[in-house]
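Single chain ahead, written as structure tokens, the form predicted alone.
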Amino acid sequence: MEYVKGVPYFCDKVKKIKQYPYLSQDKYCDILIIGGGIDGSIANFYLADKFDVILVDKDRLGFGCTSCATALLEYQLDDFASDLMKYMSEQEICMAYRMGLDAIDKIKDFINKYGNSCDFYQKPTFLYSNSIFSKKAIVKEYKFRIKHNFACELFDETNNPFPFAIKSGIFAQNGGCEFNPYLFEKIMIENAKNQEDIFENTKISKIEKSHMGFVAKTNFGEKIYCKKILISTGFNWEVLKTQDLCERFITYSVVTSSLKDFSWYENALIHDAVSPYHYLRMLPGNKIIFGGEDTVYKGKDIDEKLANKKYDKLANDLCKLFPNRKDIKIDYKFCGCFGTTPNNLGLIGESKFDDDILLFISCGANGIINAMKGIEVIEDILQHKDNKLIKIFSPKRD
């Protein structure tokens, strides 16, 4: 089954994550981590720390969702705090919220720590919608963070300071952040303190429970002796026999080449609120990626016709946005598989399999953000602490 289909624009032509080899003998470990794009990189960098750990991918690590990710990272989640309390309190959706913000003070001290070769920047965030059908609900989101003292500020037709059309806007200073996923999944590999544990090509084929706690197969023969195994195969889960963790989808996104002298309101990262909502934000070089569109993923190959039918719309509805730029050129296409869930968040924490099973499945609105915070839940679980995030995280929630 494919969950990737172009080409990925953010590990193209960039200085690759080093290789590492395959594994060619048995080992032991506390914690056994199964897949190693930017959520096995995450949890591996910082559980390395703690934990006796060893990694694998059955594949070269970043090469496969994580290259597709935009990266457009936000506090604000897919759905309005008023669609979401059919399934968190209103408390429950300021802690997501909240934890969102955290997040990206999280990867900001990273990058301070470990340099920025990732092309980090923090960014406002802007979501608008321009269909007057939903500016009653853009309006009932912004009081609802403001209630809860959520800075942001209210756009409308009279003071709208974007380029193109709009009813009503939500526009957050310090909202979000963006970076090159892939290079990003770099710096986390690289620093990673279990250097010697960690394997790319080697697929678990079988898992089996025994007295001292699991024994990993891989498809060359070698046995991981665990204790605990961590899944973070992204919206691959053939590794435990199961299709239905989280509802997943195939989302499209197109990249343009350089356009010169052009910018919008401080190149915030910008997210309407139709369905199929798009998103789009600044690229080094002044390129735009665009993306949305999304279609739902039937587990088998990417449908390469109907990819195309998408890019084509991505491009003309690029165009129609920013109507004066008659240079706007795409030169990268692609799209890949990502999961949702009913509260936009994550399946981080024991499994409904076992208990010493946990998923680091980080769906939902944000993917990287869910993992930056949910690996605390994660170290908090090993270490027998309560962590506030568990519940919303929960896999085993309703």
Ligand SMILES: Cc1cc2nc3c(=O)[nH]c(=O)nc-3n(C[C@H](O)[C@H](O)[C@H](O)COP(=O)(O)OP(=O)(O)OC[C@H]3O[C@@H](n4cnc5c(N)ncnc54)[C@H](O)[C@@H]3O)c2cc1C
The other form holds:
Amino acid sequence: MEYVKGVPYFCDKVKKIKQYPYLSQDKYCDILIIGGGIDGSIANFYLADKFDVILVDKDRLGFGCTSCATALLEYQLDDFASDLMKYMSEQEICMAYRMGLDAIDKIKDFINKYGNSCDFYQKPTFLYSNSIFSKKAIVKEYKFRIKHNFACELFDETNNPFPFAIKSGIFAQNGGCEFNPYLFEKIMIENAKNQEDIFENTKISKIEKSHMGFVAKTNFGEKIYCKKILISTGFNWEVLKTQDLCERFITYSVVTSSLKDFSWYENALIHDAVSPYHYLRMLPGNKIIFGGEDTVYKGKDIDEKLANKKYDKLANDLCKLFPNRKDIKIDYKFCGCFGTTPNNLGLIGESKFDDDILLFISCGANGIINAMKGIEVIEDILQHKDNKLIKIFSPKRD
Ligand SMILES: Cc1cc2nc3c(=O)[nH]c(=O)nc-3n(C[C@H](O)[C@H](O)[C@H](O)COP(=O)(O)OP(=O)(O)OC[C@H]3O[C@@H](n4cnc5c(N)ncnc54)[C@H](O)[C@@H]3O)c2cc1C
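For comparison with the form predicted alone, would you give the structure of this protein in the form predicted together with the ligand?
Time for the whole complex; same chain goes first.
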């Protein structure tokens, strides 16, 4: 089954992640991480500091959905707080927003320590709508954020600084950051402590319970004996023999060629709040990445015809957003799978299959932010410590 299609911009024409060998002998460890996308690489980096960890990926590291993540890293969630109240208390929603802000600081600290070779920048966020029907909901969301001390401004037709029409929008000066997700993964992987225990082209095809924990078998017959397993296989759950961990969608993206003398207000990360929604940000070299137009993932190969229609629609909508620019040309088109949950958060923690099989699956438009803080939940579970995020991330939640 396919989870990515097209030529993902982020891993094209960049220095690739160092090559790691495939597993060629049986191994023992405390924790086996299955899946080396951005989630697996974050888990591996932080866990290898404290535990004996092996990381395996069935293909090359970073070429799954990570390679096409638009990487708008925002503290806000996909839905408005008023909609999330069906699934979380007001206090938990605030906790999730604060977690997003903390994750941005954590990424910044990581970059300060290991170097910025991944185009990391802090950016404001702008969540807007040009529909009169969404205006009320946006104003309500703005009031929620102000009530809970999340600094932001409300824009409308009277004070709109953006070069496109809006009815209302929330601007958060310190609300986000951006990077190249493939290159961020490269720094995570190459600075991890367990360089000898990272294996590519090593597919886990079977997991069996054993007296000491588990035996994970590779497709070529090698065995990894481990006490715990962390599943970070993205939205491919074949190894768990299940299809129904959360809803899965395909989201589509296009990247323009360089646009001369082009920018918008503070080059904010932009999301619209209509359906189907769109998101956009500037890339280095004055290119725009524009995405959205999600469709349900049917558990089969990605429909190329449908994908081409979606790319055309995105290109058209982008031209409509900036009608004065006659030079918008599309250089990259790609799409990939992502998952959503009712409370917009990842599936992170003990699984319903076995308490020693932990899930580390980041979901929603904010997956990467989830993973940066979610790994602290995993660390605390492994060390039998409490963490107030356990409940809202739990894969066993309703
Ligand atoms: C177009 C698009 C735009 C997005 N935009 C954003 C965004 O703006 N912000 C954001 O935060 N998130 C965004 N996301 C979501 C983000 O991409 C995901 O949250 C993130 O990439 C998930 O990373 P992952 O490591 O879980 O998955 P993946 O990158 O898919 O990695 C999973 C890995 O597991 C491996 N694997 C699978 N099965 C096995 C097995 N049996 N044995 C060994 N290895 C296995 C695969 O080979 C793969 O490398 C976007 C997603 C898409 C598709």
